[in-house]
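Given as structure tokens, the chain that follows is alone and in the form predicted alone.
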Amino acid sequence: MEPAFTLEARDPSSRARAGTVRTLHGSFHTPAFMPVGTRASVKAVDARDLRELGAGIVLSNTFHLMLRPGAELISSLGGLHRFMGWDGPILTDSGGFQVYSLAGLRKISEEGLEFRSPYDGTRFAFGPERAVEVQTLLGSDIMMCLDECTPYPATREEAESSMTLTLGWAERSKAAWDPATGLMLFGIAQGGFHRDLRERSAAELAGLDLPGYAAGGLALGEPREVMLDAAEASLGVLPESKPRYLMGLGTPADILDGIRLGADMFDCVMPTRNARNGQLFTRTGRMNIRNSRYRDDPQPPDTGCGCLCCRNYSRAYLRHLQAQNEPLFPRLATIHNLAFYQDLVRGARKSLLAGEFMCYYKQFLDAYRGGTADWPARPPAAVSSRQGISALTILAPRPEPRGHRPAALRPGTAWPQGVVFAGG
């Protein structure tokens, strides 16, 4: 079988790397951010939007689709790709995290999970074999082994017991998986926040020789430095020849640190959920469009962004839409936030191919943390183009659309102190 992952570049001063993953429904480049379409829909946008944003792969959820409308129904309609109108790669989470969140409605044993549907109370039994069966019915390009998400906080004994259970389920998942389908199966490393357990879990999982791997059980409320230490422990042991997926980390800084530590794939609901709640991601921090200071602001949300929203609409207009609960607002805000995330990982990849990842990493975070979008009095000096590759030039590589736009809505707008936020 042809290897599913090709490594194309490594950063000399970190573990960051760039590559390409091949699936039955095409290839995608890494680092990659996967928009989350839990119930076969990325909220507020459609498949055409996702293609235009440059998303290479999307994520959906086994648990929710099994419950409604049902994996057998989706299979009878041609599979998940045809069902949701998306012809690119799809990764499906196994549903372990969703069952973990059903405290009081679930029971976990060596056999698998027993739970009551959060929709109608129907009782379900869900083991590793059924998780693979459901994902095969969906036609997922990348399937995830069923895992138990170790809670935080957890004792060492609890973390070790959970890790052992997950490893046993991974073995059963592999036995249930048919590689001849061309669908890939990823295992999930656990171990709580104990570094030695993380390393042991990753090493034993690697022994299964699966097409790819993930580090799970993170971003559960633990301090950020604890989260990154656990991620580093897992990623440092998982095979370099396989794609590595860091599950659930969502802030721009978390994603860049995940790339620095050697992760290739990311997902999070943050860009879409925050968009619906009026928060936009920009190259100088997060913007709360509800703030009164945007009532008459003619600028686009992010002067360095070339997305449909920033090309055509002002902050004042978006604030108006949000204040009036207009359905157009979540669509435009979601398009912008997803564009920001796609630009983030696309910029990281471009910098890796150029051998300048740590320059990109530092410049991006200096700009992003140096001041919030609500007080952009001055962009940080570290963004100056005199310091090597311009992170923000890399960050917005989409071609300039045709058509006239007012100056305030064009990328490349000059900011104070001579800093230019490039777009297009």
The other form holds:
There are 2 protein chains.
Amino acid sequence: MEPAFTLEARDPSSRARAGTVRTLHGSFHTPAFMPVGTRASVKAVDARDLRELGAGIVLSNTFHLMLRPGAELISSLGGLHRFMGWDGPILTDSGGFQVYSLAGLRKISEEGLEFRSPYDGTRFAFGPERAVEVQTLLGSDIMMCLDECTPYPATREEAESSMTLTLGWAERSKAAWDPATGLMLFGIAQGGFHRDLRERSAAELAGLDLPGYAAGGLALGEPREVMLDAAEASLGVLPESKPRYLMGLGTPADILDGIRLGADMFDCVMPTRNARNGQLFTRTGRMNIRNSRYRDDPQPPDTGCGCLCCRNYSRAYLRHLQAQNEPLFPRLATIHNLAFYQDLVRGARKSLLAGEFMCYYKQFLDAYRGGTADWPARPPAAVSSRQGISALTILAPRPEPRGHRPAALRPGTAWPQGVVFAGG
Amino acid sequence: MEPAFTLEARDPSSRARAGTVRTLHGSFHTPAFMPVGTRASVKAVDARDLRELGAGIVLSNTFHLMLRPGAELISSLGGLHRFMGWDGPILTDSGGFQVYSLAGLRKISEEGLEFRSPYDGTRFAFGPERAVEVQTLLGSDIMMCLDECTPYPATREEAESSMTLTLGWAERSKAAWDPATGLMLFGIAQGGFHRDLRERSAAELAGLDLPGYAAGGLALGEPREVMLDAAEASLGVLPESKPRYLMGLGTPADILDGIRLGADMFDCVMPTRNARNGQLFTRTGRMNIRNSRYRDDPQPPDTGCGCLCCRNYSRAYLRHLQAQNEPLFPRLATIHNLAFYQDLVRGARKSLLAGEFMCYYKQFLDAYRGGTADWPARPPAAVSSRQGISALTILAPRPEPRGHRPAALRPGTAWPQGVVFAGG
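What does the same protein look like in the form predicted together with another copy of the chain, given that the last one was the form predicted alone?
Following is the full complex, with the preceding chain placed first.
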């Protein structure tokens, strides 16, 4: 049998790499960005759109699908792929973050979670075994172990006990998983924002020899430097030979930094959610299409983009659709933003295969941060996809530092000569 | 120069016919259904969707576009076709109905209309000349003369004076129109619900020798029999050699009756609006996808349909999307409903070319009215597209009679032997 993950290129001056992950529903290339389809639908686009955008894999959510319409129902209809009309790879988040977000409505014990449904108050018990069972019913190509998302801030003791709980759950998840199904199981490293706990969590998880691993518990409101430092600690220990998924990140800069630190897979609600709010990503920064400067602008949203939206429509038209609350707007804006994110990771992969990743990294960020788009007028929030699909609450947004030198770039890190960070 | 309208087939036992209309942006076949794109967008679908659905022509609205984003702006961006990314024929409604719907906010005189913008209260004067000017700026392949929509109910005197006003405006519209532009101008016959006024309006309008004609002022809340009777009076007098547009109708049965009475073109918000409310048209009647019976139904919405929605998705999935308020739902439901309407008129055309229209008419309605769909639980409203795109108000809906014998089918009308109306 072919290995599930093939490493195809390594950047000589960072931990970045390119590879291919094989699943029951075909392969996808890494670095990969997974559009978020929480409730078996990437908001405002259909499965054909996703194929045209070149999405290699789509993310959905165990917790939400378990409650509505129900995993047994989806299974009886032939599984999640048939249900949502998507025949490519699917990864399902475990539901740990969603239960975490229920706050007063849940109880966490070593056994598992007890919570009341945010839909109708029904009481549920949910443990690592049931999380695997539900994801098996869905037919997820990549299942995630149930984890406890360590809150931010948390004391060292809290972070350690949470990490221990998650490790125990990962062991139970592995025991509940039947590798013969062909469905893969990924473990989630936690550890809060303590480097040694992050490293320990990743190392002990790696001992389970799962098909892949994720770093979770990030983008919870912590400063960007703290986030990247924690990500580096996890990614630095997770094995080279397995795909590494950095959960819930992020801005284009976050994704490039995640790639630089060795992550292969990403997901975030930012491109889809921001699209619905009128915020478009372009190669020269973000634009708020509601801005009156676009009233008579005949250009496509992003002159460097070849998506359905940019091929056919002007900024003036999109602004009109947004102003008139036309339901076509979310569709076109989502298509463009997802195309931007797919182009971002495709460009990174291409540069890795060509041995030019850090050059791509620098050029992309120079153009993006130094560009003429209107974004600075309204600083965006860094939003984790897990935040985006919380069960009840949306965590407070925080402004994204612009032109900031990544904290994880500490003295001693090897950089190609001449690389200067925009605004750094 | 080729004639703008070619008649290709006539039904021997009714006034139904098939033809082709040539415009600056290509030809379309009749009978034709025009999806309604009031604000330069058919709600929830894009221009490629419309092409794939086989829509030959799209309708937009002069009044709304004049106010937002403005006709001069659209003109400066290259016209309405480029603005909305649709390179096929476009017809624009004149705006008469929208001003009519402003009620207390407008004043109608022989000169024209004065009204306050429902967007921001700005005062506007709008007459037949400006209506032609605005539509020329938009670049509408088919412009509609400004008309006064006679209210329902109206006295004979009101209907007559309104009709006279509309005729005078049609003359002024013709004088303001430059045929050298290649844009066509259609007149609108009114006359309320008085047969003789309907006939006089149509006859006098025909004297202007315009490229096409419409019957307006229908579907304002009058009983279906009254509506079909008025439509028959107008259509019976409008010339054979020109395309005839029956404005704002209607249900599938309304459209088949309109074709039977000699109409070539239709528009209605029903397929698009009902889609957004969860109501799907099928060959066996309408279904309310919210119904719990579809919870685990693996069938496509309409087993006889080949649209993007029916090819890829189940009733269970659509019900889930609707229940979760997913923005993909309006898109998929709209695509299906528009496909249903396009199939309806395409089928009518095919049957006309084969000389079997009344057979098609009967078979379609038998299946549609006698089918197993769940619709009767919730009687639908007959909604005119003009109602749908009123400036301020939505007129009260009324239930659609089911299995009703068309009133316009009076003794003396020639019918193929053996035709029995379902439920009639």
